[in-house]
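Only one chain comes next, encoded as C-alpha cells, the form predicted on its own.
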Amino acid sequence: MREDLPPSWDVAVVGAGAAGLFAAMLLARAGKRVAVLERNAESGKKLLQTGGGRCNLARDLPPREMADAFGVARRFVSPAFHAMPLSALRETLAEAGIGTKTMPDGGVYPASESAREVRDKLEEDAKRHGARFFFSRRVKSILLDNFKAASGVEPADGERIAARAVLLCGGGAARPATGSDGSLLGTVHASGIPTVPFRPALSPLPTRENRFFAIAGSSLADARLWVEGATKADGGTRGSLLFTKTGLSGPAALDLSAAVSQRVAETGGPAILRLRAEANADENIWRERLRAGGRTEGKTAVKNFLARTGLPKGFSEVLCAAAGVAGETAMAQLARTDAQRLAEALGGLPVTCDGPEGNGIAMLSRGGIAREAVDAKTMAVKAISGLYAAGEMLDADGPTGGYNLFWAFASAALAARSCARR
C-alpha cells in the first residue's frame, strides 16, 4: 500500500514484547522518534510468563555456543550474538535499572527474579527517552512509498503511522492469549516476503502409547530423545524427561518438539521417537550391564536390578512390559533373547507422537520470516528497504532455558542499530 504522508516518526516498532521493548528502548536512547504499536492493552504479556514468571534472560555462554544451540539457524543468529554478547546485555539492562545474576545451572535471571520488573523497567526506560506507545493497535498492513520502501504501518483501528523505518517484533503463534497469534506473519507474506508457517515448539509431546500414563510425575534425570531417521542437524536432545498423563514433557521433550512438528508436517504422519533411558548408555552398554547383573545379582528381579542402576522403579516396570519381559524374572534366569529386547528398549525405546501440543500450550513457535529473506548482519528484510524484523518473528528457535529470550534481545539490538543508522 502506498503512503505519501511525511514521516512523523523515525521508526515504527510493531509489537511490545521482549524484542519490541528492547528495540524501542535502544532507539529512544539513541535519540530517535519511536512509535510502538501493540495489539494488547499492555506490553510484554508473554514476557511476563517467561521462566515461570522469573524471566530466564539468557545463558552464561560465549556467542558461538549460544549460536550452536540454534541448530540449522546457527549461522543466521551468530552475528546478533556476537554483536551483543552476554556482557553487553547485562550492561544494557543495568542501565535500565535491571540487575542480573547467574544461577548454578548457567541460567541468567534478573536479580529480582521478576519478569514484571523487566517488562516495567524496559518500558519505563523507553518512555523516559521519548518513545511513545500506542496500545490496542493491531497492524493490518505495511505502508510503502513510491519507491516501494517501508514508510510506516496502517493499524486496523486508528490513523496511519508514517515512519522512516519499520521494525517487526510481532512474535510467533504460541500462547495466542498473550496476543502472539501469528497474524502479523500473514501481513508480511502478503507483502511478498518469503515466510515459513508457524508450528508449535517448546511444547509437550503426547504419545499414542499409554504406557507412561501410570507413572505420570516420574522423571529421568538425563535421557536422550530423538526423531527416528532425523538429519544430523536435528540430531535429538538430552536432558531431564518428565512423564505426564498424556506423554512426555521436561526439557528433553520440549526441546525436541519443533523437530517433531517439522517431521509431522513433512510426512503427513506421526513421528517415531526414540527414548534412551540414560543419555550415554546405548544398547551395547546395557547388554553388558545385564550380562554382568546375571552373574553378580542373579537372585535380583529384573525390574529391581534396573531400579538399582538409578532408573525410577515405575519406569523400570514400564520398560520391562514394553520389551515383553517379565519384571519379576530373576537376573540369572533372564533369557538371552529377553536380555536383547530389554537392551534395545533401554538404548532407544520407540514412541509414537502425532505432533506436539498446540500453540495454546507451546512456549514458542518454529517458523516466521524465512532466514534467507533477512540480512543476518543487520536484520533488514531484503525485499523491502527500511523494513526490519527481530525475535520470534524470524525463523530461528533454540532450546528452553533462556536461549530464545536472549535471541529476542540480541536480534532487537542489531535491528535497532541498523534502524538508527538509517
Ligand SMILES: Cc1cc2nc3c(=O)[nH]c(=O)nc-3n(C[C@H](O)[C@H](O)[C@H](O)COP(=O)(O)OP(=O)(O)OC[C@H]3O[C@@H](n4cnc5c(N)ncnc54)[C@H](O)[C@@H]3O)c2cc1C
Given for the second form:
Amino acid sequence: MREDLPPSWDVAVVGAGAAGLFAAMLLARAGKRVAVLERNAESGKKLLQTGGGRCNLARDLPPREMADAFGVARRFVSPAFHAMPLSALRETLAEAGIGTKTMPDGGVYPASESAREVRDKLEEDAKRHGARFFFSRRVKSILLDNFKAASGVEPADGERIAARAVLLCGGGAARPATGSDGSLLGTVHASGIPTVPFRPALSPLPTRENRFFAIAGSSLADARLWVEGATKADGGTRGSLLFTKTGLSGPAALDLSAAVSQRVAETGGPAILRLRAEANADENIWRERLRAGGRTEGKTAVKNFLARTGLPKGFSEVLCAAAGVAGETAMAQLARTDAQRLAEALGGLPVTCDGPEGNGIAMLSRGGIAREAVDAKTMAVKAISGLYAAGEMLDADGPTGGYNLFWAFASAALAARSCARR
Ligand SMILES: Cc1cc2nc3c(=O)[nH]c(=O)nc-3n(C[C@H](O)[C@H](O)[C@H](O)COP(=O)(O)OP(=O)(O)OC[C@H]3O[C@@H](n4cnc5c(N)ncnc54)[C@H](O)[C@@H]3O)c2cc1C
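Instead of the form predicted on its own shown above, give the structure for the form predicted together with the named molecule, please.
Okay, now the whole complex, with that chain kicking things off.
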C-alpha cells in the first residue's frame, strides 16, 4: 500500500539510484526533510547490476586523474571530485556500514563485493536519519514558480509535492528496464533547460567487416583504438580489446563507444576506427621489427613471427589477410611493399562501425542536462533557483572501471551540500 505524502519537504529527490540514494542519505544526515520519489517498486535496480553484481565503486586515483578520464567534461566534474576525494567517499560509506577495499588493478569495491549490500545500506542509513521513500511514483513534471524557481514535483498519479528544493537524479537512458529510460530528461527539456540527447556509451562496437568473427573470444592485452580524425580531447582509448561474434568489445571498445555514437550522429555515416594491436607500437616500429625479423628469423612464416611477438595467432592471420599478405610467406621473402602494408595494418587497422549497440545493451549514456546549464561548484541548474541535478542525468561520462559511480556519488554529495545550505 502506498503512503500519503505530507504537503511540504525541504528536498524532493527524484530517482533512487546511486546518486539519489547517496544524496538522500547525506541530506537526511544533515537533518533535512527528504522525500525520495522512485518510479520503480524498489531502489537502485541499475546499481544492483554494477560490476557484475560486485559494484566497482570508484578508482584509487587522485581527483585530478579521475577528472582527466572524463575528457571534454573534465573541468565540469573536477569541483565535485575535489570536494569528495576517494578518502571522503570511503568514510561516508563506512558510516553507513559499507567497508571498502582496493583491488590490485586500482578498482575500489565494497569489502563484501556485493552491490546489494551497497544499495540496502545506503537506503537503510537514509531511512534511519529520517528520509522517506515513495516507490512506484514516476515524476512527470517539475513544478516551477514563474519559470524561475522550483517549488516541487508532480508525479504521474497527479498528487503534487511541494518542496523547497528539487534534486534530479533520474539517470541516463541505458538499460531502460532498470527505470532510467531517459524520459525525465524530456521533462527537464520541456522546462526550458538546455539538454543534450542521450546516446549509447560503454557499449560494444559491431563492425561491418566480418574478419574478426572467426576469432571471437580471443583478445589483445593492450590495444589502442581511435576514431579517425578525432580531436585530442575526445581521442582514442587504450586497454584490452575483445573480439566478438559481431565485432569489438572489452574496455578499449566500450570506452570509445560514446565517441563513436557522437561521430555517427554528426556525420550520418559510419565511423572509421583504427585498431592498433600493441598500444605503443606504431607503423614505424612495426616496419623496423619486420625488417629485423627478415634478417634474424628469415625462415619463420610471417603469421608465426607475428604470433611470437605476443599477438594472438588468429589475429595474426586476420592481419595478414587484411594486408593482403600470405601468412605462410617466410620472413626473408617478405616483399618490401607487403611489409609496408602489414606495418600499416599493425599500426592502425581500419575498421568500419555504424554505431555502438543500442540502449538495451549499453552500460551508460552520453548526453543529459547540458554542462553549461549547471554550476559545477554547486550542481545547481543556473536558470532555475532551487533546482539541482546529479549523476548520469548530467552530460558527463567516464570510462569503465568505477569512474561513473564515483561521479554519481561525488556529484550527489555536492548537490546535497548545496541543497542543505539553502
Ligand atoms: C550493467 C552495468 C554495469 C555497470 N557497472 C558499473 C561499475 O561497476 N562501476 C561504475 O562506476 N559504473 C557502472 N555502471 C554505470 C552506473 O550504473 C551508472 O553510472 C550509475 O548507476 C548512475 O547513477 P544515477 O543515480 O545517476 O542513475 P541510475 O542508477 O540509473 O538511477 C536513476 C533512478 O532514477 C529513477 N527514475 C528515472 N526517471 C524517473 C522519474 N521520472 N521519476 C522517478 N524516478 C525516476 C530510475 O528508476 C532509477 O532508479 C554500470 C552500468 C550498467 C548498466
